[in-house]
Structures are given as structure tokens and as C-alpha cells.
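Below sits a lone chain in C-alpha cells, taken as the form predicted alone.
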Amino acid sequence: MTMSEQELRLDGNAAAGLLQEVFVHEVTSVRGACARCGAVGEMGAQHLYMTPLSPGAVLRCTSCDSLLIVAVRTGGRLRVGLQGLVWIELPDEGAAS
């Protein structure tokens, strides 16, 4: 017997464990792909725009200068936009070597 799509669907809370794994990594060493030019590189190697008094930071692609990540502190929260990345690649700590 096969299950329907509705029977297989869960709400986003079911992804809590997986998302917790994603957002605890040292992000400067993870690789990502630029949505504009496709260049792949470590986040720590990208161009950062930020001043001591700015509310956040902007990371731009070193190949095409396209926007990758915007992080802004406002109202007691940190808002992060990843609109310029197609994907990021994190080490899988649970994978067998």
C-alpha cells in the first residue's frame, strides 16, 4: 500500500533536527554557489561590506560582485537573507568516512 502525498506531508517543525545541524556550523568555511554567475567558493573568501556602526553585513561574490548574503540586526532580531546563493555545502558530521 502506498501512502498519499498528504499522508507523507509534515509541518516544518519536523525539520528541526536537520535545521539545527545546518545552522551550527562555522559558516566562513562552507562553500556556496552564486545564483548569478555560478561561481563556487568559501563564504569567508567573499567580499564583505560592513562598517563598525552598520546594523549588519553584506557578502558579495568575488567573481561577479553579486549579492550573496545580507545579515541585519534590528528590533532584537537577526534577519538573514540568502537570496544570492543557489546552495551551500556543509560537512555532514553523521556521514561515515
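Every value quoted in this text rests on a predicted model; they were computed, and no experiment measured them. The term rigid core refers to the most C-alpha atoms you can superpose between the two forms while keeping them within 1.5 Å. Residue numbers count along the first chain shown, from 1. What changes on going to the form predicted together with its partner chain:
- Remark: with the core as the superposition reference, the CA shift of W87 between the two forms stays below 2 Å.
- Relative to the superposed core, R9 undergoes a C-alpha shift of no less than 2 Å between the two forms.
- After superposition on the rigid core, the Cα of T74 moves by less than 2 Å between the two forms.
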The other form holds:
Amino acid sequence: MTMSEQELRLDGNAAAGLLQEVFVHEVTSVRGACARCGAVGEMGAQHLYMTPLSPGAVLRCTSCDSLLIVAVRTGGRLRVGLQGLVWIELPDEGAAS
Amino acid sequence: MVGTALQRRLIWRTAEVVDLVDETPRVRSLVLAVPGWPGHQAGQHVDVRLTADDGYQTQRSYSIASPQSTDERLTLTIERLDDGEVSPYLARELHAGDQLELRGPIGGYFVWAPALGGPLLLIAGGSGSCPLMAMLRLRQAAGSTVPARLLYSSRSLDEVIYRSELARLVAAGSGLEVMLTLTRAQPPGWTGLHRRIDTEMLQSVAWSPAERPWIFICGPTPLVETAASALVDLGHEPARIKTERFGPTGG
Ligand SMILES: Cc1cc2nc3c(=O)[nH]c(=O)nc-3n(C[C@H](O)[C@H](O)[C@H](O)COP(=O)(O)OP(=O)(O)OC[C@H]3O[C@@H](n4cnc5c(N)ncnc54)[C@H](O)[C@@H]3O)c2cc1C
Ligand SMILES: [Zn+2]
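Same protein, different state: after the form predicted alone, show the form predicted together with its partner chain.
To see the whole picture, the full complex is given below, headed by that same chain.
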């Protein structure tokens, strides 16, 4: 059985564990901006491509399908490419509250 | 909530199976005791990691079906896919007393709490009812009367997970309605829905977009995509539609 890319699609939310290894913070509930089309959205709402056998994950913009984050595990390292994001917004723990 | 959000490193923890509940012929719930478990929100998941004797490791995500509690316990509900790598082990081989590695709670996007309000529209296909059940259990435990509707697509009545508990929650009269659609087999005399989720069905079940329901859709990827795009076409705000795709299977 072969599967279309669409059938294998997940939500960014499914990469929350992986992304928390990188950012420490839970980042699927925060907003980011796509470098290609400028769309702003919660990371958990973007399209995720990740299968149990693949060595990583690809997060794509739901508006323009451009790459936002690419994470690859290899040789004991986790390489994270963030070229597709202009910014990501994290809770500011340094701020007076 | 703040405690969970600020919890630092996500660490692998050892969970012990304390109870097993057969929900349907293919679905089993695992009640796990997890020392140090910080608590969780309804809709969050865990990553489960299995390690073979030769060191081979594999990992899958499972939603937490139990509501927030302080007893360092949580329930996962696993649908067994006979040709799957992990689910047959979890749903058939594990016994009380066995141990399991997991990390969590994970995710902050697909979550609901009574404070978020409603109306609350939940749409499930197959085991996609698991995280939605955590929301309904929390709603009940918190005494919330936020109007809630669950549209649940299942192959047959026997495959409806949490069937008797859902009936009890509806009977409690707190403003929950449950609509089942049985796509493959219907019991004799069935007068309910019996086709896959489509736009017409969603139109009759969903509140009007003007009432701005929070919408959570969970299940196999094709079902989630059909329901989400139909709801957008019906005029619901994309930002109020939250999805959790389980992948090609899970339906
Ligand atoms: C956030 C999240 C939460 C989840 N929560 C739950 C839950 O609460 N309960 C639950 O039961 N499940 C849940 N799932 C699904 C779960 O993670 C597993 O995907 C599921 O249990 C199947 O795992 P498996 O190892 O048994 O099957 P796998 O070995 O992964 O295979 C699953 C099936 O899909 C087919 N398949 C998978 N990938 C491919 C591919 N690339 N090409 C062709 N065929 C493929 C296989 O042939 C097989 O039939 C969740 C998934 C996510 C992302
Ligand atoms: Zn984009």
C-alpha cells in the first residue's frame, strides 16, 4: 500500500515533544510567522510530516506549504533548520508580571 | 496551567500499568501510574518509547484520555492495528505490573479547559475520541455546563469507544449531546446517522458560525481534513478549529 503525502499529514502539535527538546518551552501553542508568505499562526496548527521510520520531521506552512522547520536526527545529533520562520514568539519570563 | 507551561525539560519517565480496560474488541485502555507526573490538560498527549533487547527504539504518540488529576495517574486508550508495530504490543501484550517509558504531558495547542468556554463542538473518528473524552470528562468533573456536542464516526456500534460512559454523561443533563454515525454496520432498527462525516451532516450538528463554537476534530487524517475544510466552508473561523490528525490509520 502506498500512501499519499496528504494521508500521512499530521498537525504541528504532534511534533510538540520533539520541538520541546530544542526550545525547552512548549512551542506548539505559540505563534510564528512564515518567511515566505508572512502568514502568522500557532505552530501546532501547521502541517507536519513525520513518520515513525523517518529520522526527523518537516513542518510546513498551512497557507503556502513552504518549509518552516526541518528537524533531522542523525549520528547522535539533532539538526534543526529554521530557515522558514521569520520569528517565533515565546512567553517572556524575564518580563515583570 | 502555569506549572505545566513552565515545566522545563521534557524527561522520559517510567510508567507502571496498574489496570487494563477492554473498551471494544480492538481497543484497550491502560491506566498508568507515573511517579512524579506533573498533571496535564485535556487534549495533551504523551510520547511512548519502546526499546527492544537489541537496543532498537521506536516511539509513538498517544493522547491522554483521563482528565487532570493529582494522583500521578493517567489513562491511554489504544486501538490495536494488527499490522502495526507498536499498538498490538500496547493493546494486547502489556499486563498489570509491566513498565513503559513515556514523556509528557506534551502539546498546548489542542487543549480545552472550562475557562475557554464554548459552545464546544467535538468531532471524532475512531480512536480520535480519546483526547476529546478527556475534555468531556474534565467538563463533567469541573461541573461545567458549557453546551457541548460530540459527533462521533465509528464503523459499528461495537466499535464505539466509551459508549456506556458517554451515555451516562449525556444522562447527567449538563448540556452534552452525542451523535453517532455508524459507517459500516448498523444494528437492526438503527435510526441514527450511517454515513461518513460530510458537509450536510456538519451543518445540522454544528452551531451556527455566529455562535462561535470552539471546534476540536480528531481522528484519521482523511476524516480530520474533510471535517475541517467543510466547517471552514460553512463559515466557521479557522482559528477556532483545532485539529489533531492521528495519521493514515486510527480510524
Ligand atoms: C498526537 C497523536 C495522538 C495520538 N493518539 C492516539 C490515541 O490516543 N490512541 C490511538 O490508538 N492512537 C493514537 N495515535 C496514533 C498512534 O500514534 C499510532 O500511529 C498508532 O497506534 C499506530 O501505531 P502502530 O505502531 O501500531 O502502527 P504502525 O506500525 O506505525 O503502522 C500503522 C499502520 O499504518 C500503515 N502505515 C503507517 N505509515 C505508513 C506509510 N508511511 N506508508 C504506508 N503505510 C503506512 C501501516 O501499514 C499500518 O497499517 C495518535 C497519533 C498522534 C500523532
Ligand atoms: Zn507560508
